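First comes one chain, alone, set out as structure tokens in the form predicted on its own.
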Amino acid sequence: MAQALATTLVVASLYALLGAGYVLVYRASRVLNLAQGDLLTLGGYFLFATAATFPGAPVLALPLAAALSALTGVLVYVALMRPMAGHPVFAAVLVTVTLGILLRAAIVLVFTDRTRHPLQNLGLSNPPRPLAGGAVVSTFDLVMVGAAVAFFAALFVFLKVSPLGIRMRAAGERALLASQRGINFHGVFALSWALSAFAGSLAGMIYSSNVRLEPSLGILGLRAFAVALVGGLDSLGGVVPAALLVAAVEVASVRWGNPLLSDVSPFLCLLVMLLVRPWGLFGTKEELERV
């Protein structure tokens, strides 16, 4: 039970990494970008090619591969996501859908479909890190779950307490009004497309750091695309119960039933979760029609 209790923290922590991307970008323009799940790709990635340029040096390879995703999310929205202005919002999300696409292409052509591993240039291990039950994790099985923690911590307090955070939930929650009191909407969308490619590229590159690389990771982005949903797609307080109980009907299906089940487990609970309450767990009614 301890491992599996584990384990199931490990896999929300993937999966609130990734949710919160859905739903920053959601809350701020009301568009889904389902290219998130190759944004955790392109983390990765990013992180390999910085790994591979300063081998040894993580210090320099990590902040860098961070950037480079946060700003890869600016550029998506000044060049594809702008012009969209005034276009209806399914208009957009066939922009990210496509978005995706060539971003698994060219991840193909400049890095080949082989698996890659970047903590060998790293020149770091990944040692088995033994917890009270008797389970076992990784050691970049308790990084996920710190920079998950540290990341909502992080975001809580930015939106609370800071000007920039405030106006980005003013922006969320009152778009007219806040138009009328002067917000400049195009830096509010452009710091949510940021954040959100920083979620995803954070969860990319510890994923590839303890597992693997390639560029099919984006079917991550599928799963936890259905935990946004189940928490709220407008809601960044139900990303985290909604990853954890994902989650722990993930660990469930491949610890006592079928392991082929972890695949559909996500979109099980998310088809129940449409039949009881569509708008999700935290969700706001009136968001339906807009999904």
Partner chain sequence: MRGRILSAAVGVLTLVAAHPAAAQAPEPYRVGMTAAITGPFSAGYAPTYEAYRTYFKRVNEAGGINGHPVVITYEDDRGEPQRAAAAAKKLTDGALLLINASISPTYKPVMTEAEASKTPLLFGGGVCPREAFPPAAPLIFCTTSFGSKWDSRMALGFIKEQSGTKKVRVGFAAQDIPLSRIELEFAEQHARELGMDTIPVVVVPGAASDFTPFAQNLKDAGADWVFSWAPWGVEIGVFEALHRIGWKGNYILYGHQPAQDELTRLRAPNLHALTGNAMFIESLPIHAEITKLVQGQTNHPAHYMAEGWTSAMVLEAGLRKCGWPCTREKLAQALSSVSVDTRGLRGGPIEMTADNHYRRATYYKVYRWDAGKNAIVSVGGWSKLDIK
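Positions refer to the first chain, counted from 1. For clarity, every value in this text was computed on a predicted model and none was experimentally measured. Here, rigid core means the biggest group of C-alpha atoms that superpose within 1.5 Å across both forms. Compared with the form predicted together with the partner chain:
Superposition of the core reveals a Cα shift of 2 Å or more for Leu260 between these two forms.
Having seen the form predicted on its own, could you now give me the structure of the form predicted together with the partner chain?
One chain, no partners, no other molecules: that is all that follows.
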């Protein structure tokens, strides 16, 4: 039981980071970013590359990889999403699919499709950590949880207190009005994309350090958008409880239900939520009409 709880927490952290990525982008562009999973993969490869460039210097490699990820988010917004403004939403969603294809192709071109382990270059190890109640998690499991907590705490403070954060929320609600109030919403949206890419990549760096790195890791992203919807597509606050819920259902179905169902369990959560409360746990009902 303790182990199941610990695992739930770890999986939820991964999902929460990915889910935050979806919601941030949704609020900026009203688009579901189907390349979010590939941004996770990309984060892993950035870490792999920076670790290979500065072997044994995680202090250098990690921030550099994070910066590269955020920069990617900005580039994606400027090059792909900004020109898609005003086109049908699904055309924009499709553009994110093509972005995913591009990222995967680029990764294979540069790194090949072999399984990699960034930790080997970083010179770090990933020893198991026993917890209370007999549960054991890996060191990077703990890092994942810590990263998620830190990211969300920072994000909430940023959005609640800083003027830029308030402007980001304003632009997310009404881009035109925000622009008329002097807010350069392109800048704000680019920042949203940067944060989103950063969150996804952060998850990717930790996951690939913890488990493995390969070009097809992006599938994880597909499962995590159940989280974004269960919490409410436009609600950052909803991501955390939704991630916990989806992760708990998934872990429980492996441990006490049918393990085969664990693969579809996020989608079952999603279906149930759509039937019961389609706008999500903490989303606003008006979003339903908006898309």
